[in-house]
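Presented as structure tokens, the chain that follows is alone, the form predicted on its own.
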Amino acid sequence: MSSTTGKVIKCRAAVAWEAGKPLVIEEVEVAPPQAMEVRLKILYTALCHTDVFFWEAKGQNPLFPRIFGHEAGGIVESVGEGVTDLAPGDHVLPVFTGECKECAHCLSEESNMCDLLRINTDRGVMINDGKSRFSINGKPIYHFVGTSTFSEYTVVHSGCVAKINPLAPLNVVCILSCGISTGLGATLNVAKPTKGSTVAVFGLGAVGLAAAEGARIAGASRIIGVDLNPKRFHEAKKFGVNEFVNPKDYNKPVQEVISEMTNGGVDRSIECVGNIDAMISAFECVRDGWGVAVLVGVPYKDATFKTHPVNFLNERTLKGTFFGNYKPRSDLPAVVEMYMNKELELEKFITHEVPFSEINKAFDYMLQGDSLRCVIRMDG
């Protein structure tokens, strides 16, 4: 037993007190985990573009004081009642969406949208008893996505916390929490190229990255990146792609243009972006027939997706995928195996590292482009 268990910890937090002001690193309470809770301590997590569009209030409600975050790799502290499948010292990664194995979602091997325990943007406090594990003074500080990594201490519920292997480096499979297995699990659990196969991704940020190398694991044969931003294009060459299209570049519809370049259209397409035109032009241009679309970007609120029926009827397929169809507690771990066993490479998606006290400057790196995913580490 720990001599924590059962207490209050107090500890570091970033707290952003505001929308889009500079995170305030505080003292901040932490509650002992209740009922089917765990208790986490965070050793590093990472920026994820989700975290800047919440604390830039472009999501949905606005909640603030809050405390944001939540790509992270840390140890079980404590466990509440209940908790039989994670003890003190566990290594995980606390995920933003659940599996409590127990829902229709859950029980089914064709879903991961846990009915219990899946992302709420809005929730700002634990399900258990609708009230904040975070304090400041006795003042609440809102919880995100249920997991609020920015903070030395966390409480999760035991559903969405990973188990994985102790010598995994947290500091690098951190980012498997988040973007990179969504990204990932798109190509290999939802449009599965076969060896060979042509397949084109829309957006090069780190998630369509992360959808490249899912698809240079399959052994696709073409993997063409297309993006407004040249600059990323040299980047993506190590993630597999090797053709770039920038729609900028040509005076017509660029599924026209990537049809034109692969004699009738990719055999699958990874939409990355969250643009509706993208996601348009990312199922108009896999090839009649047999060609798969999968959208992994959320659009804007009033998007409206258009296109011919006729598209559906010549058999291609759209999809969509949520966290990349990865049930988070049964899955994560083979994930963090495929790394272990050098089958996925993930160091080259760390572009940069910050201490604690400067996770300002990894909100500074994103917002700026220059970032894929910088780690922060919380002993700094």
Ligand SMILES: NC(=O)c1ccc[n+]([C@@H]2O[C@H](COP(=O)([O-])OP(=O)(O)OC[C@H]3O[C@@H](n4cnc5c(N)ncnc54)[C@H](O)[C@@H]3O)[C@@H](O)[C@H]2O)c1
Second form
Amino acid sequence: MSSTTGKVIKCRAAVAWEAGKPLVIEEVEVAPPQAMEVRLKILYTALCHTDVFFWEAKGQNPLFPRIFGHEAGGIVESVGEGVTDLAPGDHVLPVFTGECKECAHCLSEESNMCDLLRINTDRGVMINDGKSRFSINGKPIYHFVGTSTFSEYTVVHSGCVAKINPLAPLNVVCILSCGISTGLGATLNVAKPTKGSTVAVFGLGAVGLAAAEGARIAGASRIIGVDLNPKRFHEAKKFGVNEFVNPKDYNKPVQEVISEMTNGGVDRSIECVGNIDAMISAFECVRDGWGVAVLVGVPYKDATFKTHPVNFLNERTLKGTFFGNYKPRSDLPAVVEMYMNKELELEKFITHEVPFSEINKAFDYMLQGDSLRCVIRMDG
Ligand SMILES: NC(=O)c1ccc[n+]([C@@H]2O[C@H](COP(=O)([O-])OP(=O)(O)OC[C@H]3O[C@@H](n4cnc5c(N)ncnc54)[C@H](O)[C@@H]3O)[C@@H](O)[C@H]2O)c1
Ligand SMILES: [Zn+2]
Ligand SMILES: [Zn+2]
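Given the form predicted on its own, state the structure of the form predicted together with the ligand.
Okay, now the whole complex, with that chain kicking things off.
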């Protein structure tokens, strides 16, 4: 037991007071964890588009003041009642979606969409008592996706915490909490390309490049990157992408271009854009007979997917995935081991690093499209 167990901890947190306004480093009070919760000391956190999206709050229900952040690495400070598989000192990755290990989804080998702990972006409180564990002068500050890692200490449901190898450098593996695992898992767990196959990746942001990294690991021989932004192609070479298509360079649909390049279509394609046309192109560029397309991007509310049913009759498959089909507690430790065994390269995703006191710079890098991942050092 540490000296802080059972007590309120005062620490620094980056509070979003209003939509789109720079975060403010404040002293917050973090209550002790309740039943099935753990309190974590966050050492490193990274910025993801989803943080920026909800911070901008254009179109979603705004919930402020709030502490954002969901990609992180930390150490368990204390555990609440009933938590048996985590102990103070454990190295962990908090995850925005959880695994209760008891519901139908958790019991199924095929699903990671836990009934109890599946992502909920509207909820700003803990599920145990409907209250926040963060406050300033007694006034509650809301949580974000159950993680709120832009704080030196945070309280998380124990089902949203993956216990990992303590030798893994948290400043690197922290990026496995969200986007990188999503792209990697979309390829390795869902698209499952075989050695020597041809894979198209639509969208070469962090998620798409992680999907390309998965294709490289699987031994794909041709990895075709598709993006509207030619600046992305240079970076993508480091991720094994060896051919590039910019849809803007052609006056016919990109699926036709890819189909011609590959004599009938790619074996696998992974869509990591979030645009409905890219989703349709990703499906229509796979080969008859065995082609599989996997949708990862999150589309706009009113989008509808349209394609000719004959594409399915011609034995193509369309799939989608959430968090790369990884069950956070059961599967993430092994992804960390892939990095430790040098099968998975993570450093190349980390383009920037800033101290916590300069967290707003991480937002600037992302908004300017300069960064893949910016890691934020909590002790700075
Ligand atoms: N399913 C999940 O579990 C999950 C998890 C995390 C993120 N996502 C989603 O994955 C998507 C990608 O995330 P990211 O962080 O890599 O985004 P990003 O914005 O960094 O990358 C998207 C890329 O797509 C390119 N692009 C835009 N329109 C295009 C088009 N029509 N054709 C080809 N390329 C196009 C952009 O130039 C950009 O390089 C987002 O929609 C995000 O919400 C899904
Ligand atoms: Zn569950
Ligand atoms: Zn994310």
